[in-house]
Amino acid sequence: MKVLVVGAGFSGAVVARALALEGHEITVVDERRHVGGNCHTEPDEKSGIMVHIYGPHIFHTNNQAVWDYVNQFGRMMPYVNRVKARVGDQIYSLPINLHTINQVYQRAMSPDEAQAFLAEQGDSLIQTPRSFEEQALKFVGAKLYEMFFKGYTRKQWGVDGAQLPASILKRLPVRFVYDDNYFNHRFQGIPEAGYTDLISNILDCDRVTVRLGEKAEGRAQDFDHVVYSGPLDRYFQHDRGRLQYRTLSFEKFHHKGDFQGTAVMNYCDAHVPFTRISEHKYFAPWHTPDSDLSVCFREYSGHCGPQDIPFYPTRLLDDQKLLGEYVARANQEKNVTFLGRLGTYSYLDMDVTIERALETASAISANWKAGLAPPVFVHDP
């Protein structure tokens, strides 16, 4: 089977290799001039520091099989994401943990005392939270919500917390111990040589041809099947309207010495236009560049326009309705499988992206061998 894979990020690379190992002939096309998608890394010209061009990416998972998979293609170096937050002229630890709570309330509470105290701060009148804001008010109370979430959320998503689903807060844990590890996963790390090197190694496989700086439009007729990891609405030329995404822009600057003493500093106040500053030497402390320059990025979140790079699907109510229309259209397509964050309009971490790409390749091959049409969606959006 000849397969066209659209997109050379994790989704496209993993599905391409898996299908090639099953004996299929694969062509991977990406309109960017590098592999890796939004995980792309490259050395900074001035400082020599490995930079996450499209914002920080920390690999984290509890999936042993996925962890073993990525370690085949690049050495994963241990890395713990410890985020700090600036509110006014104070610096706090994130995610909210026992240190944060004691610092905010100027107390010295034990874990049990802090848990009971925070329960008193929560809004007991909210029985079933219907939004991100209600979820926060119920579980952490008004003060912590307004300090750490209200302004930041508005900047990040472009809407108030009352318009976002309650499920978003589940990604932001509250801990009643002195644990500032942002993630709660068994395996955490960053590729020693960067993500682009790792994904290039995944694509380095017999029967895989990679074409960069080229568009996929008009090529489908030359292949038996297409695996599409681009935006779902773009596949249909946005003819029902555009699904909404948030995009990111970055303001790069160099600093002689050390700028902030940590990899990521969130700026929670609404009047500060950027959401965070990342200092990239902290993402790869095993590198020792000759320069004493540090490279940093101010990160801004905004509405994704037609010429912007999509990062995060918003999945608000209007988006859900439009998504349903595009999914119905997709299910009528022949010989196309939609995959990945953009192809399924889903917020997926890197480990889930890899897991689903492997499952997708397995399902395509199994159906092909059985004489059946390959699946459109292995996982529903």
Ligand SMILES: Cc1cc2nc3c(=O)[nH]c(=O)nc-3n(C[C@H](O)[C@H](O)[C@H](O)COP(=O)(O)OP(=O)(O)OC[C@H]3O[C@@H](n4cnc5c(N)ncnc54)[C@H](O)[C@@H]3O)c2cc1C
Second form
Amino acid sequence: MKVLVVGAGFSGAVVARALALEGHEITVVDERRHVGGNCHTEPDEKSGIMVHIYGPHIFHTNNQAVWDYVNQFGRMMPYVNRVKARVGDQIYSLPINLHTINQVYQRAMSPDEAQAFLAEQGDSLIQTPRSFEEQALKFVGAKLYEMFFKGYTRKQWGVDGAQLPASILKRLPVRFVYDDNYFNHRFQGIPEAGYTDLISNILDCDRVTVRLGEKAEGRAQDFDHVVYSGPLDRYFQHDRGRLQYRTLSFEKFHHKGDFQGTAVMNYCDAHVPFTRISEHKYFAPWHTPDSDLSVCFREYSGHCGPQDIPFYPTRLLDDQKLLGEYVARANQEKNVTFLGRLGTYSYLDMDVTIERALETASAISANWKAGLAPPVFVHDP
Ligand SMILES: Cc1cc2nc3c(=O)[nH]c(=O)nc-3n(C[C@H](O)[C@H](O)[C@H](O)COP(=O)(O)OP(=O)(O)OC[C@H]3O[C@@H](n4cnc5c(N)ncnc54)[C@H](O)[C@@H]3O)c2cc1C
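Show the form predicted together with the named molecule, please, because up to now only the form predicted on its own has appeared in this conversation.
Then the entire complex follows, led off by the chain already shown.
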């Protein structure tokens, strides 16, 4: 079969390779001038430091098969994400752990003492939290909520914690030990030569042609099937409206020597306009560039307009309704399969993206072998 794969991020690259290995002829198009999608990395022109252009990416997974998969295409270097937070003139350890609790309350509590203490701080009148704010007030109490979450959440999502679903706090666990590893996963790392190199290696395969700087629109008729990892609403020219995203913008600056002594510093105060600063030499300590310049990015979060890059799907109530309409229409389409963070309007970490792309390619192949049309969605949006 002749297949058009839209997008050269992890979704597109993994599907393209898997279908090419099954003997299909694949053309991958991406309107950007690089492969890698939002995971794209490239060396900074002044300092030589490998930079994560669309924001820091740390690979983390419990999935042995996915970990083995990425290791075929690039050497993964051990990397543990340890995030710091600035509140006022103090620096704290994140995610909230025993060190943070003892720092904030100027105590030397043991794990059991801290657990009992925090239970007392929580708002026991809240039975079933309806919002992120209530969830935080119930589990960590007003002080920690106001210091670490209130302003940061407002900046990140553009709405108050009281308007966000309670499920969001589950992403930031509170720990009653001194473990400050941001992720709990068994395998964690960053590719030695960067993500773009790794994804280029996935795409380096017989029967895969990559065309960069080209839009997908108007090409489908030359192919038997389209695998689409672009935005679902864009596929329908946004004719029922736009699914809402948050966008990010990055302000790059160079610093002679060391700027902040760590990879990521969150700025939790509401009056600071950016959410965090990342210093990229810390993502690749194995590189030893000649220059003593360090390259850093201030990260701002904002409403995503038509000309902005969509980053985080908001999935608020109105979006869910619109999403339902687009999904219903997509299900009427022939010869297209939607996947990935944009194609299914979902936040997906890289490991889940790869797992889903492999499953999508298997489902398409299996249907063809059985003489059936490929599924429109293998994973529900
Ligand atoms: C700021 C940020 C930080 C993140 N950090 C992490 C992390 O630390 N760890 C982790 O596991 N995950 C992280 N992620 C998630 C990670 O970025 C995604 O898992 C991954 O990018 C999804 O890959 P994808 O191929 O589905 O989408 P994308 O990478 O977005 O690729 C889609 C591609 O399709 C192209 N495209 C779209 N429409 C068209 C069209 N019509 N024509 C031509 N080309 C088109 C786009 O140009 C894009 O290159 C982070 C995400 C963000 C936003």
